[in-house]
Structures are given as C-alpha cells and as structure tokens.
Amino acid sequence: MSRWLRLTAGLTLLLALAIRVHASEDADAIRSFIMGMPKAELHIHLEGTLEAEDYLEIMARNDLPSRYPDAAAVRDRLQYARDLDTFIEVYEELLSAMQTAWDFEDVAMRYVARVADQGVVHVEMFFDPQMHTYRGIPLATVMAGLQRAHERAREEFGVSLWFIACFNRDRSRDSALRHLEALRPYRDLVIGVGLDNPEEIDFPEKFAPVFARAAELGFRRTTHLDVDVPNTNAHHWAVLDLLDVERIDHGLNVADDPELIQEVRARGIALTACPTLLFREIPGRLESRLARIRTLLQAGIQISLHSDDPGLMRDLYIGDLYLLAHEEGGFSRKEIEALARNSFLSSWIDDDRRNAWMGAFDDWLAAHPVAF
C-alpha cells in the first residue's frame, strides 16, 4: 500500500471514529433530556407497578405461599400474557400479594421512587377497589395505605400523588355504585373515577348512572377505551354522550374516525395513550400505535404518553416510553415536548398549580437546548 493510500485509510478511520463518538454523545444528550424533562403520569395502575421482586418480597412478609421460586420464574409467568384476558389473569394473581395498609403504601412508594428520576412530578394513579374488597380486604385498609403514600411522595420526592378509582366493567353496576358511595369520605385523596377491565359491549349504558352520581359528588371522570376491540367506534361516541367523560384512557381509535377527531377536539377531551401493552408479543403493534399517536397530536388532540402497567410490562416506565417513542417512532423534540406539555394540561389539578408547573416546564426547556 502506498503512503498516500495508508494516509487516506487512516483519515477515513479517524473520521468514522469521530462520527461514532459524536453520535454517541448526541444519543446520551437526548436520553438525558428526555429522562429529565418534567412530566405528569396520568395513566398508571397501582397494581400494575408490581415488579417480580416486589411481589415476592410482599408475599414473604405476609407469610403467603408463592408458586414461584425466584424473580426469574415470576418474569417467566409474565410472558404468559398474550392478550387482554390473559394479561388481567396475571394482573389479578400478582396483586393478591397486597394484604395490609403497609402493602398499598409500599407499592405506591416503590413506584414513586422509580419515576422520580425520570422527570415525573405529578401522578394521578388508578387503583381497583373492587379487586381488593372482593378478596376480603377492607376499603379502609386500602385507603389508609394510599393516604400515607400521598403524604410521603411529596415529603420524600416532591411528587404530587393522587388517585383515581377504577371500577371494573365486568362487574355489576350496583357494585360500582356501592364502592362510589364508600369513597365519599376520601374525596380529598381520590380525585376521579374511571372504568377498566374487559370492555363489555354497551358498557357506557351500563355505567351511566354511576358516572351521573360521580359528577354529583364532584369526582372527575374518565374511562378506558381499549384499542381495536369490538364495537369500539360506538363506545367512543357513547362515553362522550352517556358518561360525560373529561378524559379517555387509550382511545387511539379516535384516529380512525375524522368526525370523532373533530368531536373530541371540540369538547377538549384529553387522551392518555399507552402504546406498549404486549407490544413485544404482537409484531407491528408499537409502530401502529405510535403512528396513531402522531396523527392525533398533529390533529390538535390533547394526547399524552403514559406507562399503564410498567411492572408487568417489564420496566417500561414513563421516561423509557418517551425514549422509545423517539428511538422507534422517530418523534422529534417538538413532538416529545408537546406530549409532555399535554400531560400537564390534561391533569386534574387546579389552575394555580397548573400555571406554576407550566412555567417551570418552559424554564426547564429553555435551559436544555438539545436539538433532535
């Protein structure tokens, strides 16, 4: 090889190394930006934050037998979930570890500790009261634990933590009404109500009296509308008209109906999108859901990203999810900012606190001029 060729090859190698180092530095800067950016988490299930180690530790301290010898075996069990029904089967199995007020406090605080380093400053956390009372756990026990977590989250992490009671769509309307009335003494802690579990046909009609009563009592209102399930278009229209919801959880099928997009935007209904449920098990699911999120964002819908059940979904907390949207969906800084801004605009907080958070959010963005 001539001296010139050796020199050219050497310069090419140096240039390639420089480009690689620069790309790595850019990736690190983007990751730090996304993780540090202030966020509100509006779609997170208390019971779905249980990680394998949490489950085993709580089972042991409650002296309950477990069929799993170690955390790896629990994680293997999580792989069993292949659709919503099997997901709920695993979900209900693992939440059975929670027995005492300390358990509910502990689970909530483990979650807060994990997301405090991912920019989360405000959480509106779902919990399923019926899944606990039907196991013989008094509602007062559940609420005592959540009250303590609410206090500790602010004291120890500066995180505002509130709760939304989700009623199960596959249980009776009367059960939901009884639990709603039982929650009245906890209005300072439980800011709203929702609906989750399997999406029964015509569930909005079934729960219309529950939501009317919730409105009378001053509870905010939302409901899950799962993606690509039977009758989903009719259910979207029905929850707007019969349940008078202020938010829709999931709701990505709004993107498929131009008239629904227009109606949701006109009413100022917010969507809490969670694109990662079973995305590893179902090829193409993540790409499809991220595409719908972008469509709704561009249409002016107040949509934001949330983590749903990160314990069961293997460590995808909200910062990880924003990073995934950038890396897998190509979301730009402008889009990432818009999703995070919407999380505060969609939250059920008073205007003074919202304005303070939005000011702090804008100040943080100005102090971190990372381009991507």
Contents of the next structure:
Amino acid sequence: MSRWLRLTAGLTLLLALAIRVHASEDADAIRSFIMGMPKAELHIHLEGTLEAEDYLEIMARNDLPSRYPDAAAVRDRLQYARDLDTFIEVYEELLSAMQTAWDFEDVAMRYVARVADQGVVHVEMFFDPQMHTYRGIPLATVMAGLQRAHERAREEFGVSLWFIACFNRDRSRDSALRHLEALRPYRDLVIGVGLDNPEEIDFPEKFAPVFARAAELGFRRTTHLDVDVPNTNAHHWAVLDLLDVERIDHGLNVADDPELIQEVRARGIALTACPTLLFREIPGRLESRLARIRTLLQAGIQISLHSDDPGLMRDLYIGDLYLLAHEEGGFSRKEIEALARNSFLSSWIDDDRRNAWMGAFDDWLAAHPVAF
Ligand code: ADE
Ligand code: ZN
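Now show me the form predicted in complex with adenine (ADE), since the one above was the form predicted alone.
First the chain shown before, then all remaining chains and molecules of the complex.
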C-alpha cells in the first residue's frame, strides 16, 4: 500500500472512531437528561415494587417458609404471568411476605431509594388495603408503616410521598365501602381512591356508590382501565358516565376511539400510561403501547408515563421507561418534556406546590440544553 493510501485509511479510521465517541457521548448526555429530569410518579403499586430479593429477605425475617430457594426461582415464577389475571395471582402470592408495619415502611422506602436518582420528586403510590386486611393484617398496621415512609421519604430523600387506596374490582361493593369508611382517619395521608385487579364485567356500575361516597368524603378519584382487555370500550364509557373520575390509570384504548379521545380531553381527565406490563417480553406490545401514547399526546390528552409494578416487571422504573420511550419509540425531547410536565399537571398536590414544582421543572430544563 502506498504511503498516501495508508494515510487515507488511517484518517478514515480516526474519523470513524471520533464519530463513535461523539455518538456515545450524545447517548450519555441524553440518558442523564432523561434520568435527571424532574418527574412525578402517579401510577405505582406499593405491592408491585417488591423485587425478588426483597421478597426473599422479608419472608426470611418474618420466619415464613419460601417456596423459592433463590431470586432466580422467584423470577421464574414471575414468568408465569401472561395476562392481568395471572399477574394478579403472582402479585397476591408475593405480597403476602409483608406482615408488620416495618415491612410496609421498608418496602415503600426501598422504592423511594431506587427512584431518588431517576428524577422522582413526587409520588402518589397505590396500595391495596383489602389484600392485607383479608389475610389478617389490620389496616392500622399498614397505615403506621405508610405514615413512617411518608415522613422518611421527605427527610431522607426530599421526595414527597402520598398514597391512593385501590379497591379491588373483583371484590364486593360492600367491602370497598367498609374499607373506604375505615380510611377516613387517614385522609391526610391517603389523598385518593382507585380501582384495580381484574376488570370484571360490571365494575363501573358496581362501584358508583363507592365513588360517590369517596367524593363526599373529599377523596380524589381514579380507576384502572387496563389495556386491550375484553369490553374495554364499554368500560371506558361506563366509567365516564358513572364514576366521575379525575384520572384513568392506563386508558390507552382511548386512542382507538375518536369520540372517547374527544370526551376525555373535554373533561380534562388525565391518563397515567404504563408502556410495560408483565415480566416477560411480548412481541409488539411495547411498540403498540408507545404508538398509542404518542397518539394521545398529539391529541392533546394530559398523559404521562409511569411504571405500575416495577419490581414484578423486569425492574423498569420510571426513568428507565422515559428512556425506553426515547430509545425504542423515538420520542423527542419535546415529547419527553411534555410527558413529564403532564405528570405534575395531573398530580393531586395543591396548587402552591404544583406551581413550585413546575417552576423548578422549567429551571431544570433551561439549565440542561441537550438536543434530541
Ligand atoms: N394491580 C397491580 N397492577 C395492576 C394493573 N396494571 N392493573 C390492575 N390491577 C393491578
Ligand atoms: Zn396499575
């Protein structure tokens, strides 16, 4: 090879290396931007934050015998979940590790510690009171733990942590009503109520009196409307007609019906979307969820991204999901910002605090001019 050719080949190689380094620097800058950007987590289940290792540790300290010898065996069990029903089966099995007030405090605090470096400043966390009282854990035990976590989250991480009590759609209306009344003394900590668990055929009608009473007592209101489940369109309309909700958890099927889009937007109902569900990968699922999230965002719906049950779903926490939206869905900086801004707009904090968060959010964006 002539000297000239060798020189050209050398320069080309250097240029390719420089481009690679530059691209990976860009990717690092985008990653830190997305992770560090302030955000509010509004769709996260306390019980679903339990990771395999947490489960084993809590079982052991409560002297409960585990069917699983190690974390890998717990993760194998998580692979069993293939839809909402099977997912809830595993969820109910694993949450039974929690027995004492300390367990509830500890699980909530493990979550806060995990997301404190993902930009999370405010959390409205679901918990399932019925799943604990029905196995003999008094509500007062659960609430004592959550109260401590609320205080420690602020003291140790500067995170504002509040709770939403979810009633199970596959349990009776009377049970929901009884639990609602029992929650009255905790109104300062439990800012709202929701509905979760499998979507039974008559769930909106069944819970109309519960939600009317919750409104009377000053609780904010949301409900799960899971994605691509049977009768979803009818359930969306019945929820709008009967439950007077301020938010919908998931609600991605709104994107499939232009009239629903119009109605949800007109009523100012916010959606808390979760791009992932289940421990296992299901081909096409992430793409279809991201596509609907984009459609709803473009339609002017107040939608934001959340993690649902990260401990039971491949450890994808909220920052990881914003990153996934960019890396897998091609979401631009403008879209990522809009989703995070919506998380503050949709939260149930008072207006003074919301304005303070929004101001801090805008300042943070101005100080981080990363383009993508
Ligand atoms: N409980 C925990 N996660 C849930 C979900 N995504 N839908 C319904 N119930 C749940
Ligand atoms: Zn959920």
